[in-house]
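One chain comes next, on its own, written as structure tokens: the form predicted alone.
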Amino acid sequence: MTIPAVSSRDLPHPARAEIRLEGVLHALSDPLRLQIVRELAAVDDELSCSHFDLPVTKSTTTHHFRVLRESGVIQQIYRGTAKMNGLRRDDLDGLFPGLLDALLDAAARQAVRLGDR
């Protein structure tokens, strides 16, 4: 059962029970929300959308963060007026462990053995 919005301003989430892996790899799979993840994992907290210098639109940007909350990825809440976004790491590792730990570190030697940060 997804988790509704109980306001306006409250965005739905899946439960954890419905976080399903060909979801999450396909969130995965695009670039851009991979760097968002491994971003969230660096820090370990939670970051604005702000705070991700993405060469893309804005319109853009809130779709990649949509795929990632709806296929369970990460969570984001209202904190006043910036929307903040966390990376579910504790669902992920219960549902599929060892897979999101893999994925980082197969980006990160890649991101070192294409240039990339």
The other form holds:
2 protein chains.
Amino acid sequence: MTIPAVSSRDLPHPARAEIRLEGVLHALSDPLRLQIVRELAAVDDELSCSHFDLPVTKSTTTHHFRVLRESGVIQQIYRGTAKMNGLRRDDLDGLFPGLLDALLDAAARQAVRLGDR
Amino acid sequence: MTIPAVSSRDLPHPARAEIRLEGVLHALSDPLRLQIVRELAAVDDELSCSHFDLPVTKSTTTHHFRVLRESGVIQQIYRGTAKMNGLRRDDLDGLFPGLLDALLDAAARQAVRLGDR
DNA sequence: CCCGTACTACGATGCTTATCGTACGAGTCG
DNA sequence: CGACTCGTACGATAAGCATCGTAGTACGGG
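After the form predicted alone, can we look at the form predicted in complex with the DNA?
Starting with the chain above, the whole complex follows.
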């Protein structure tokens, strides 16, 4: 076999059927969390928590990632000491076709409209 | 002439350019407000506040409509004693093309997926 | 085995929000 | 005018949430 893959500690994720639209919208209504999701969508890969350079402490960062995970927007998995984050694109697209893309497009347009950056 | 149109008292609305995606998402992350928006979209017309039969008091209803108005999702206008509510579809579509439809479709799918009603 | 890195858990704090009740204002109709 | 309807304003309350700091756990490498 290739690899024991995942570490022992694992994190609670909602099943696809448990994901609620209201929860997703609430999760994305925070600027920091929306930014995180935009970056994850841009790279289309998993990123460690520490990759993100957010203007808050680590405690707060942990909190935001948890909100995203518990709402079903991202999946998290430990790899060594790092905790990798990935968009649950398949689940979101399955539940709400076109929504994620519309949201990402909307966020991109607003970024351009305001000072971008 | 047809009608003096609007009553004297008018309500503060954000201009199109002031509408923020985060605010829209936050407004729609409440089940009651999402339901209101779904009904407004379904009839594609203005509806009075009292048309909605929400499981909360009138005070709370007023509060929710204000959140929707201040976030730019709906427009409100007094007509006699009634206060009419309409979706700001043009503004939302102009700012975030496809977003509103994706959100409404997502809400409809979820309604079907859960017990509907 | 010890240390450094990555992240968490917990408690505190202050802000926002959802909710209500009561009292009030604006308009319509008799 | 007077009564009724629709909706508001204001204050209270309780819950939720974003934020921090500190202390701690898990993992990997020397």
